[in-house]
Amino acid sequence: MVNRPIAVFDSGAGGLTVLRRAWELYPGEHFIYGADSQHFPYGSRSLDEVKALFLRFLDFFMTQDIKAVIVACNTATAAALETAQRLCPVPVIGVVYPGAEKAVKTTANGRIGVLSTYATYKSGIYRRAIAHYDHRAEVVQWPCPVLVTMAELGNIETYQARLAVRECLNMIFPQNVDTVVLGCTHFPHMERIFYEEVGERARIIDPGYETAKHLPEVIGPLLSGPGGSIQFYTSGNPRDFNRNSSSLWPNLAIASKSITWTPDGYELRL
């Protein structure tokens, strides 16, 4: 198990926030990152469609001798986590429940705000996850699809991004939330703006970070020394993915391979 990679999946570059946290904590591990960029964004798709798209990537991951899968996409977690856990012989970990647990432990007044994609919002998965840890907690949700597209394109430090973040927060703060869950892995790309706009009004929860910290509990001790690696695959245009992802993670050289689906499985190209 030591040298086998951990797969990380997202509809695009949002899951890089989860991968980055895991890489910071466990730089001796090997990771495979799969981005279904061809079908981005997932938030406007049906959960059945998202499930089918994710399970296709799961089949690919299973050919790579992985030891675990992180579904670093809240919408895909809502759509396919339980199915993937039944089908997959290795642990499959979603980002929702670790974030929900941290939110319940953090809130003082029991009022938790959740910002997400529309599909995650509609699925009700955060209400169920938070109720799992505390049925008395009240959940205030709001979908923020514009932030997903902005983050995917690297628009994370602009005045327009700040206004969009402010507008989303203004939809939940009138209801006295004291904890804000970034319920889409694209949102932590705008972490600085979120912290500045939230200020002292609430605590911010990054489910991706909580998921990364949770990994050893699921798959055992992970390597914190050097020596790890990351491989990137995208169903979209590799040059576009490399450019946008490098702007979001400037200190990492990102050279993805293209993955396309065929009747017999898949094909990889540089």
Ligand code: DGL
Second form
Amino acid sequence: MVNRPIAVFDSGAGGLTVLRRAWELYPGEHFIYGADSQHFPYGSRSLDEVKALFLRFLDFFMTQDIKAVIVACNTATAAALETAQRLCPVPVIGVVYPGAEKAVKTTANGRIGVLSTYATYKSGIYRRAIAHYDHRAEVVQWPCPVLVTMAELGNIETYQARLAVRECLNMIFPQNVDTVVLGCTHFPHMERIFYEEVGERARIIDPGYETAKHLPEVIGPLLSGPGGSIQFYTSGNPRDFNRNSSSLWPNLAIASKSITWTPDGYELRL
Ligand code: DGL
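Okay, that's the form predicted alone, but what's the structure of the form predicted in complex with ligand DGL?
Okay, now the whole complex, with that chain kicking things off.
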């Protein structure tokens, strides 16, 4: 069981922010990263569509003798976490509840801002999750699809990215939030800009980081020593995925395999 891989899923390169945290904490683990790049972005799709797409990847993960799945995508967590937990024989962990819990513990004035995709925003999952930990907390939400696309393409340090982040923050700060949840796993790629733009006005919560920290509680002890590995699979073009992802995670050589679905299952290619 110990040496079995942990699957990490996102619509694209957003989940790398979660994987990177998990890899830093548990470098002895084996990870399989699945990116549904062909159907990116999930945030503009219906929850039913997102669910069907994610469950297809889940079927693939289940053929890989995994010991857990991290749904490193807030949108897929909103659409299908409970279904995936029902279908999968190993633990399936979403990013929303760990983020909501940390936000509730962090806020001093009970006013929490949540930036996310449009689908996550509409699903109401952050309102429910935050209310689960504190029903008096006020949630101020705003969808920021433009940041998702920028991050996916590696546009994370530019002036254009800064202006886009500023614009999203301007939609929630007038409502006096003291805590900002980066409720899409693409956003922590722009963490530096977020910290600079938020400044002293609020604390920033990265739900992926909270999820990574909680993993041993759900899966059991994890390996911190060296010897781990990461394999990447994308439903899109592997060369595009490798190029964009390498700019988001500079010190890691990313060589993804392509995954396509066939009538009897899936096909993998280098
Ligand atoms: N990174 C994803 C999330 O956390 C999805 C972004 C998208 O595909 O729109 O919601």
